[in-house]
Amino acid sequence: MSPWSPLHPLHLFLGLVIWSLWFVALYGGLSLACEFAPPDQERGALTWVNASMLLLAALVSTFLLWSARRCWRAAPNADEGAATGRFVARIAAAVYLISGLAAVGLALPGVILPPCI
C-alpha cells in the first residue's frame, strides 16, 4: 500500500506532526519579524506580520481539511483488510480534522491582537 493512500497508517499521525510543525513555525517566525523587523504598534492587528500568519494559516488548515475529507471519503471504498482500512481512514479523517481546526485556532489571535506585544 502507497504511504500516498488515504488507508495507509501513517495518516492517523501525519496530521497532528503537521501541526504541529505549523506550531513551531508559526511561533517561531512571529518571534524572528518581532526581533528584526517589528511593525508599528499603533496599527493594532493591522499588520504585514499577522497577514502573513492568517494567510498562511489559511493554506495550512485547508490543506488539513482537505485531508480529513479524502480520508473520511475513502473509508466505504476500503478493498483490502475493509474493517482495518476503514478503521485507519475514519480515525485519520478525524485526526487531520481536529488538527486542521486547530490550526485555525492558532492564528485566530491575530485577527484581535497585535503581533508584537
Second form
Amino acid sequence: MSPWSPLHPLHLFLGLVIWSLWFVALYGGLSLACEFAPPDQERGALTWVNASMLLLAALVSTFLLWSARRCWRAAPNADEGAATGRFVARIAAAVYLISGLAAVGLALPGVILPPCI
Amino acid sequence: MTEHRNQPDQARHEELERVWGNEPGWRSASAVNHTTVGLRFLITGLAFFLVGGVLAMLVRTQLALPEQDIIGPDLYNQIFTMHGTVMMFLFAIPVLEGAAMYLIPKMIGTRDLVFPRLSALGYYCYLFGGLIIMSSLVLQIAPDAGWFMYTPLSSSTYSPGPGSDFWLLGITFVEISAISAGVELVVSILRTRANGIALNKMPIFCWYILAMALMIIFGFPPLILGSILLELERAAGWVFFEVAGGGDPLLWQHLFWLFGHPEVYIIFLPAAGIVSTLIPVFAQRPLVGYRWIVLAIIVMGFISFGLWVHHMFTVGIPQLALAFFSVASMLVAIPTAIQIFSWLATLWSGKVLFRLPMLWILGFLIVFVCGGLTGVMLALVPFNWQVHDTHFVVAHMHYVLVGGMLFPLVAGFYYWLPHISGRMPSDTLGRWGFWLFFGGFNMTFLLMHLTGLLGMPRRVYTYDAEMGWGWLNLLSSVGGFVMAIGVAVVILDIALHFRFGRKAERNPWNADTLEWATPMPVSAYNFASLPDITTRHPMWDQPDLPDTIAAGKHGLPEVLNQRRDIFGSDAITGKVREIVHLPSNSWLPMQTAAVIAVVCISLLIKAYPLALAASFGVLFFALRWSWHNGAHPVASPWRDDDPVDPPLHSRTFDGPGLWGMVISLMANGTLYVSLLFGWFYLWTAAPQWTAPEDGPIALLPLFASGVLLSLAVLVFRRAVSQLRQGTDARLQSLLWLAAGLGLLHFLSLVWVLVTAPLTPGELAHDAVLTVMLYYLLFHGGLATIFTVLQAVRVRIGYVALRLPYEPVVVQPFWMYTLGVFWMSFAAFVLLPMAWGGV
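Structure of the form predicted in complex with its partner chain, please, following the form predicted on its own?
And the full complex, kicking off with our chain again.
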C-alpha cells in the first residue's frame, strides 16, 4: 500500500507529527525572532512575528483539516482488509482533525499577546 | 486449574517446558523468558517501592510538627531527593515495564517477547543500577539536589560530593533498561501478534503499551544526553551549564523536562491500560468507544511532549511562549477526558461487579480526576506562579501519580494474581488494605493542597510554629502512616494468598483477553499451540480456546529442532509472515550488565583507566552476543528441512531484528536531536555564548572524512542490493571494501579531533563540538566493526544468499551514521560559518 493512500497506517500519527514539527518551529522561531530581530514592543500583537506565526498556523491547520476530510471520505472505500482499513482511516481522520484544531488553538494567543515580552 | 491431558499431549507439554523453561537453581539467573524477567522486574520494583515509602515516612515524621530536628537539613535533602528518584526511576517505570513484559506476549497470543536477551539485559541493568544508586544512601553520600537535579545546584561547585554523580551515572545505567524495554515492546506488539489480530482487534492494553514504549524511545534520550553532559561538566570540567563559559543552566531544565513531562504519561498510560482492561471485565460488557480510546492514546502520546515548558513557567519566558504551553497543557486534558467518559459509559451501561480490583479502580477514578483538575489549574500561568514550588504542587503530583499509577497498579496486581499463583486473594484483607490506603492518602495529600496555598514551600526540612502550618502537617503525617499501614495490609494479603488463598478456577473474573487462555499458574511457553484470533474478545467469543490450545490444535504445536519458535506477523493485518526463532537461556545479558556496572562504578570512583578497559569489555560481550545469532550453531544453523511456508525469519529480508534496529535508531536519533537542540539553544539563548574567531575544526579533512563515509555506505548498500537481486558472488569482497572505507573514515575523524584546537573546559561552544565529534567517531567505528564481523560471517557461511538477514539489519545503522555526519557538518560547521560566528 502506498504511504500516500489515506488507508495507510502512517496516517494514524502523521497529523500529530506535522503538528509537533509545527510546534517546534513555532517555539523555536519565536525564540530566534525575539533574539535576532525583536519587533517594537509598543506595537503590541501587531508585529511581523505574530503575523508570520498566524499565517503559518493557518497554512498548517488548513492542510491538516483537508487531510482529515480526505481520510474520512476514504474510510467507506476500504476494500482489502475492509475493517482494518476503515479503522485506520477513521482514526487517522480524527487525528488530523485534532491536530488541525490544536494548531489553531495554540496559535490564537498570537492574536492578542506581544511576541517578546 | 488442573488440566487433564492424554499421554501424547503430556509429552508435548513436557517437551515445550523443557525447551522454553529456565535452568534450575542458581543457573536460573541466566533466564531470558518474559514471564520470569517480567516477574523479576515486578518484585525488584516493589522492593524499591518499600524503600521509597520508608523515606517518605521519614519526611512525614520530620515535618509532622514545627521546628523539629529529628533529621538534619543535609540528610533531609538526601532523603527527599532519594524518595523522588527511587519512586520515579526505580519503582514506577520498571514495575510498569515488568507488568507489560509479563502480559503483552500472553495478550497477543505468543510465547515470548521478540528479543528475550534484551529483556534480561534490561533487568540486570535495572537491578545493578538501582543497587548502585541505593548504595549512596547507605554510605550517606546520596544525591541531595532534588529528583530533577537542577543546575547549578547539582554542579560540582554547589554539590561537590559524589551524590550527584551517583544520580547521573546510576540513572543513565537504569535508563538502558527502559530503552531496552521500549524497543522490545514496540517490536513485539507490532510484529509477533497471533495470526489475525489486526490493529483494530488488538487488546486495548497493547495500544497503551505501544504508546508508552514509543514514548520511552523518544522521551528518555534527552535526559540521557543531559546526564552525560552534566557528568562531563562535573568530572572533566567541560562547560555546558555554566554561564561563565558560555553555557546555560536552563539547558538542563529543558533537557530534563523534555523527558520529565512525557515521563508522567509514560507512567500513566500503562496504568490507564490496566483500567481499560479491567473495567469491561467487571462491567461484563465490551469497552465503550474502543476507537475513541485508541485516538485518545495516540493524541496523548504526542501532545504530552509539547508541555515540558509548563514546568518552567517561572524562569522568564516571553508571555506568548508561555501561552503556547499553557494552551497545550490544557489540550492534554481532552484525551484524558475522552478516556474517563469512556470508562464511565462502560460502567454505566454494564452490570458492575464490585470485586476487589474494581474497588481500586474506583479509587483511581476519584483520585485521578481530582489530580487532573488541579493539573488544569496549574496550566494557568498566573496561578502556577503563585503556587510554584509549594506543597500544592507536591499534592497535585501525588494525586496524579499515585492516583494515576498506583491505584490501577494495585488493581492490576489483584486482578492478575490468580494468573501468577493460581490462587485468589482474601477479599476481607484486601478491602481493609484499600480503605486504609485510600483514607490515608487523601488525608495526607488533600490537606497538603491547603498547606501549599497557605504558602509552605516544598523541600524545607522544618518551619516556624507561627506560620500556622503545624496542624495541617500533623494531619498529613498521620495520614501518611495510615496509608503505610494500608500498604502493609495489601502486602500481607498478597504474601498470605500464596499459601492460604482459595484455588482459582479457570478465568476467575470471566475476562475477555487471551492471557486467561494460558495455564494457571503460568507455564514457561504460555501457549501449547498458537491460535488464530478473529475477535477483540477471544475468551468471550471462543470460550473453548484454552482446551484447543492445550490440545495442540493451532499453530506450532511441536518443538522443532530444539528451537524456541513463535510466529512473526504483519504489523497491520496480524497475518503470519514468518517463524521467529528466539534465543534460549544465556549468561550474556548478565555478563554485559555486570561489565557496564564496572564502568559505572569506576567512573564514580574516578578510576578512568579501569572505566576504559571495562568499556572495551562491554563491547566484547555485546559483539559476542551479536555473534550468536542467525545461522550460528547455537541459534538456527541452516538445515535442508527448514520450514519455507512460513520461512524462518533469519532467511528473510524483513525480520524483527530490522525493526529493532530501526526503533533503536529512533532513540539514538532523539539523543542526537537533543544535542542539536542544545547547540542551537546555547547559541541563541546562553547569556555569555562565545565562539572562537577561527573555526576549531579543519573543514577539508572533515569533508574528506565524510566522503569516505559516503563511499562506505554506497558500497555496503551495493552489497545488500545484490543480495536482494539474488546474488552473493561479491558479497564478502564488498563488505571488506565497505569496512576498509569505514576504517579510513574513522581514522580521518580521529585525526580531525586530535588536531582541532578545542578547549571544552573553557568554552561551551568547543565542549558541544567535542561531544559531537565523539558521537560521530563512535558511530563510524561501530559501523566498521559490524561490517568486519559481517564479512567474517560470510566467509564462515553464517551469512549468504539464503541467509541474507544480517546485512539488511546493519544497513540502517550505516545510513544513520551517514545522515548524522552530514547533518552535523551542516549544523555545527557550515551554518555557523554562513552566519558569521564560527
